[in-house]
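Read the single chain below, which is given as structure tokens and is the form predicted alone.
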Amino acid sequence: MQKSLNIDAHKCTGCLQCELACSYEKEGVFNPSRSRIKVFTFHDLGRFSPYTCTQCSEAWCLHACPVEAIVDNQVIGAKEVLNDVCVGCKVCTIACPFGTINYNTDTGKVAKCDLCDGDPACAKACPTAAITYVDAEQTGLSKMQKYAQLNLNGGE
């Protein structure tokens, strides 16, 4: 069975435990600027709301880097960054139209969520459940993927 993230934004509390778990698991250290999900604020309406990488199918980023450094992990579902292969070129940051593949200064290379070998460290860390593991069908992916071909379409 194919497991994703499942984000509930109206669970959200902005705790930012997400982000320090994340960090933690992948760069040894609580820093949210090192964190592979983020936490948007909107400071007008006092909501937050976690963000990462969706995983896409049809993953741009995967498609656009020019060494293969993208891979697709077909087990866990996730599309995962070479880092001996990667070069630092940035191109599948570009292509990326949800912005979710950062650059590492530090490493020279780029980083994006790989759903933790199948174990996300935000999801065990969300105290109310905003972020959960769940079987795939579960998420809405066939609907975030509906959004997303309306916007390549420009709006069709």
Second form
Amino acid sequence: MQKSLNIDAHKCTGCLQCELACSYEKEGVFNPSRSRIKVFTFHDLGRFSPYTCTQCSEAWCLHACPVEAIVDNQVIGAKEVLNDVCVGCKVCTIACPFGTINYNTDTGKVAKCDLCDGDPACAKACPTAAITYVDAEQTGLSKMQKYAQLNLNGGE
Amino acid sequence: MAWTEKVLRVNLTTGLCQSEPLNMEWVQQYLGQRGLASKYLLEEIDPACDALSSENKLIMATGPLTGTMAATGGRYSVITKSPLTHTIACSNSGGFIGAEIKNAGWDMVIFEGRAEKPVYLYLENDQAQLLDAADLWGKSAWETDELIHKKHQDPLLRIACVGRSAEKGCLYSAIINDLHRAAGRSGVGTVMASKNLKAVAVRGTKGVGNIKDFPAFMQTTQEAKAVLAADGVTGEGLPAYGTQVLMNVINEIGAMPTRNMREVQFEGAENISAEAMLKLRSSDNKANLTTNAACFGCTIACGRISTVDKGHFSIKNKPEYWGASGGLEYEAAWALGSDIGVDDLDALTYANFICNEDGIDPISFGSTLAAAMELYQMGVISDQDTGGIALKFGSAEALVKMVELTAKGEGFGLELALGSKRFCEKYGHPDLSMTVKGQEFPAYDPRAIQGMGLTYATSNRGACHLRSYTVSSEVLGVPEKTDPLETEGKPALVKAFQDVSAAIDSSGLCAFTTFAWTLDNIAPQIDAACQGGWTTDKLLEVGERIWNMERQFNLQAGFTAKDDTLPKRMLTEAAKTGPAKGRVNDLNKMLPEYYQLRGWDEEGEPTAATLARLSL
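Switch from the form predicted alone, shown above, to the form predicted in complex with its partner chain and output its structure.
Now the full complex is given, and it begins with the chain already shown.
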């Protein structure tokens, strides 16, 4: 079963544990600026929202790459960057409609979420379950359940 | 090693920004943040100097765990000599700027001298520049934050700055970071403004990587997070209710200072409590509390984000205040509420916004206003003095008007900006000032919580709850329950809490973790990150050393045992209601024993043996 990251922004407190976990997993340091997942603060609304790659099936980044440095890991459904192939041309960063693949000036390569080999560090670190790793075909399950419950009460 | 081992020294007089190695010998004795920066301050300035002269220095310091994945590892402190108390000042703040300074590669930034014209520090990793702040001077902290972000076109900059109150010399001005977190107490913002330093804007992309043993650190921090999550206070109470969870509890035990501490219970407490913040308003069907929020790396998330009712008189025609921002913490709700007898939740929330917007300490402001209201009631202050505003206890209008004037440094606000001590002296009634060493009391009446009387009297930064929060034991039963009305055993309790707090304030972690953690949970996290064999015993020793060093600073600044006291009201006017009815604070029963336990002589000075034992 493939899984997806499922983000419930309502539960996010903006603590950045996900960014710390991601940067530690991928770079070996605690460094939010190197995280592949970002938490955005909407101050006036009092809201926080984590955002990262959605692992598109027909991934724009993958198709745009001129050197085939982005590959589809079909087991876990992640689009992964092959560091030794990437030439740092940044075309993928332009192609991605969501901005979730970014250039790293230290390495001269791009970096994106690769679901940590099927065990994403961000989801494990999230203290409020705002980020979970769930059945890729059932990401709407908890929402469905919520509305099903509303239905029990006659939609009230 | 968790420390970056680098200090940025910014000479505001010459404009020179220089890197220097961190004193690693002191690190083993003082750990970081509060302890280490206080050591630097004591070594580098004359404690007797004028706090607002260029001789004073201001240090922004992180701890070894700041910027790491340890829960709450985002704290930083501002250390300087206080213009409010003339004691050593150390104000601790969360938010995100502490971790950003660390991520930029610095353990601390030392500001010295005074700039000729307003400047701000722009710090991007190794590059430090002092830039012209002429266009920022005269702006609020919120405006300053926005203008700097726009100017550098960088939404990821983290900013700490002062508002207009500090520029106008308000003696309890805060340094605001990330819009609504504050190094709030003792007037550290006033010192910053006196140096013509308007803001510090930081972007750090280096990260924190020099952890002694990464796998051990990940394991121990993970275990400690599980302890926080499983605890009733840190796992449930604080995220749901914030520190405001205390409002009804403290009121019930008759420890709620009310109307300039004349009373110990507030009839309107329920209306300004955590429960009230969750209630849906009839006007817009929304609650005062919009959400809870976390500081950097915090898995507790006690922060409050609130909105004011758009129809409320304070913001009716001011759409700029219609959005969400930092809401009421318990201390602010008390100071802006029960201490002045106001139970209008929206007025309190708005006043809190203004305190954040222009960087004033709501505790000191509320307490000073409370004294002014008492003097107004006595007829010592008239409408003529206040510019026509009736300073009546219970008046939300007076609160709103006065917080605006104090924030901007206008009219009667300039009088309130003196702080309670100087204000009451000026109007001929020094006894009405509810302060110790010139700093206003926080929200726990020492007649009903005896240990807090000793806490206030002996705090190295003047009245303060965070130097030894014995409320934890005396009221909440953590780590073990003691009787709040009893004085026996309190000297030892206060000493223990003071030493533990000093250690935690030097680590980069938040004091609120101690509702669930003891030093036994904290020591392994520090030890996994830092060289030096950091055990609970070593942390206790470091804490005690820090406490005594701060004491040395204050003694050199001219303080004596005479200053370790409480206002007459706490010592002679008995509580009128509640469980403590008929009680005063029995400080004289506790203080001599406290000196003894500290290894201090009767003059309150550490003996030679104590200094030698602590290598001071």
